[in-house]
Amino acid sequence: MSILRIAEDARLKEGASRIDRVLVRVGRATGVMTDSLRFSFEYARAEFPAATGAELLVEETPVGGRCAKCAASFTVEERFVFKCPLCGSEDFSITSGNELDVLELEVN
């Protein structure tokens, strides 16, 4: 619903009559399942008449981190990281993969 509210606000601001496409970036560490997001988006479109034909495009980003012990940066495809994949240290920080952003909107 929040994604569609953002799109609806942009549509109104632009004076457009419909929402055609929404591109979102979803980080794997968010726990958001992209299939569930697509299903929910399709269901929620009914609440926004200007979005009934809108398409949702999803760009997934992997989890990235930086290890405090070995100073290496890493990227993994897993949703959860419990230790540095290079040295095994548990002293690391997540640098990417927590995103949930609306990147682009196409309205007409």
The other form holds:
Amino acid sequence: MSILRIAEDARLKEGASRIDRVLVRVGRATGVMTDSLRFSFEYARAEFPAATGAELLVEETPVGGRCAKCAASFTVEERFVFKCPLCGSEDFSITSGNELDVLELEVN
Amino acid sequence: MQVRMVKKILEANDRIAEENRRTLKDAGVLSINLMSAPGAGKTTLLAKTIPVLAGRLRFGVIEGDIQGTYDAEVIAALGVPVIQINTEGACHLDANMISDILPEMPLADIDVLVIENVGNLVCPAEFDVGEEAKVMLLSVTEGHDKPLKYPLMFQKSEALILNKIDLLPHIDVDMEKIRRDALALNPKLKIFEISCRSGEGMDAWITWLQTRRQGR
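Can I get the form predicted in complex with its partner chain as well, since the one above is the form predicted alone?
The complete assembly is shown below, putting the previous chain first.
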């Protein structure tokens, strides 16, 4: 619903009549399941007449971090990081993977 | 036409959460989002903590449940202001629900506001309600695999309370593993081992709560 509300606000601002495509960025650490998101999106579209034909594109971003000990930047396949994959240190910060953003719209 | 933006999907919730946080801070209230699985002992913890601090800290409680007023009745019996939110199916509290009822809370008469979230180890950790600190409760009977299975709540909490330690002689739970995994996820996590039933370990938790309130 929030995605479509953001899209609807942008459509009105641009004076467009329909929303054709919505690109969202989903970090893997958010725990958001892309399939479930798509499923909900398809149902929520019914609440927004200008978006009934809108397509949802999802760009997944991996979980990444920077190690405080060996100074390396890394990305991992998993949804969570427990230690630096290079040196094994537990002193690191997460730099990506928590995104949950609308990035781009196609309105006409 | 293409429109480019970077707009946070949860921005509406985050914005309301910030407003809640400012309201609570301006009122001088320490707000705690108390989270756990169902049955870990959130309400019992409050029922055992609030009377001990009577005359020292004034509490207010927001109870989040899918339905019913059982928890609110337990807290109301202690004579502290309590508001029950029924989420009618939703598995967590969000910032808007708190914002709606905050005006009904007598914030001027409260030092610590505890927001007892819906029993669930997953979603409550994902939604900022505008609290100052997240505190997680895990009962030892839930097992030592929980930090690695539900990492987000351990990562986001300031304190982890391990409840029901009076049952340790009867169960096969590896307390050291819980501590090790929880600290690997969150090295700054403060861990307390308590039994609401026997009262064991309650002192350290109560001292922490008082210090947390004072050190603001």
